[in-house]
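Just the one chain here, the form predicted on its own, laid out as structure tokens.
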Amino acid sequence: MKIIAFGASPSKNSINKKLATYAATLFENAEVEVLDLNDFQMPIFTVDIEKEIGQHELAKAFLAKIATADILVVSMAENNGNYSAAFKNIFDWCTRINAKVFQEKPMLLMATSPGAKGGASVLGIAKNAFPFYGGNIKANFSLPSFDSNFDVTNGKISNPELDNQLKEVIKNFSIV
């Protein structure tokens, strides 16, 4: 079973990229390909550069990475309530290839941020429109307070009722 993970944040030390990373770890029998979204920076979408130069290569990379997964992991980024700026764009290019950018993969949607909430805004508005866009989510997590409830030397949650949290979560997790 192939995991493709990633944290939809282009920055270096992205929390949402360490939890997708952590969250995958804990799939059973899984090899797990974690995505840096900075592999995949592009202009920003518009349909004048996309005349331009037609459908971009590394939205079509993106889509190829989605495409060898058997599970995505997917920890969304909040920046003010919504999604990252460089998801959105690796996003809009790929839905010009594919409307179903999320092929129909099982995936498990998270988010996480500094504050208490852990990224709900972004987590409410990922849940109502990936499936639209080919997002089979078979469940959820939110993570609050990621500097209180994340170890980062050792890369996972330290919160115990958080940690059995999301391992239950994924114990259940269905790919049917």
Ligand SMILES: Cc1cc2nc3c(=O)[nH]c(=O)nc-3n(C[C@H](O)[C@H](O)[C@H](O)COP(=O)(O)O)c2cc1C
Contents of the next structure:
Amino acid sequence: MKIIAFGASPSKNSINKKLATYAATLFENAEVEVLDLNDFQMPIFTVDIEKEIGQHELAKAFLAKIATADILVVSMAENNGNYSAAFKNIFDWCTRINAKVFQEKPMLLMATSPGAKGGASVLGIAKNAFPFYGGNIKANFSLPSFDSNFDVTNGKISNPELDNQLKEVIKNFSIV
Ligand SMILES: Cc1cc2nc3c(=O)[nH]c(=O)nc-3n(C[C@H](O)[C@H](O)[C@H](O)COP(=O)(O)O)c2cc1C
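With the form predicted on its own done, generate the form predicted in complex with the named molecule in the same format.
So here's everything in the complex, that chain up top.
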């Protein structure tokens, strides 16, 4: 079983990438590939650039990665209540090739932030929007106050209650 995981953030030390990586490792019998959005850097989408260059190769590459997944583990960075610009740009380029960007792959959708709401705003936006783009969201999870609840040295959730909550979500995750 192949898991494609990513933090929807361009930050080198993305806390969402850390959370997505940890969550992906909790699935049993899984081969995990963690994507880095920096490998899919494209100019900011405009219809004018699209007219010039057509479909961007990196958008094709991102869609091809998703196509290889049995499960998607995605953790959304919250920037001003919304998607990071880097994620939105990749998303926009991809939709011009295949509007069903997430290709109906069973998805664990998450968010975390240093704040107590744990990216609840962007998580809500993604939960509502992704199903229109082939998102097959099977479960979701938000980790509040990342700095207090995640041990970056060990790459694991340090708060036992929240760790158990995520483990329960993954135990009950069904791909059918
Ligand atoms: C431009 C900008 C806007 C932000 N807006 C929010 C926000 O609306 N809500 C929030 O909880 N955190 C916000 N943050 C803090 C981010 O949650 C924090 O930078 C977090 O590390 C982002 O996740 P990442 O590390 O995966 O990129 C913002 C950060 C930046 C740089």
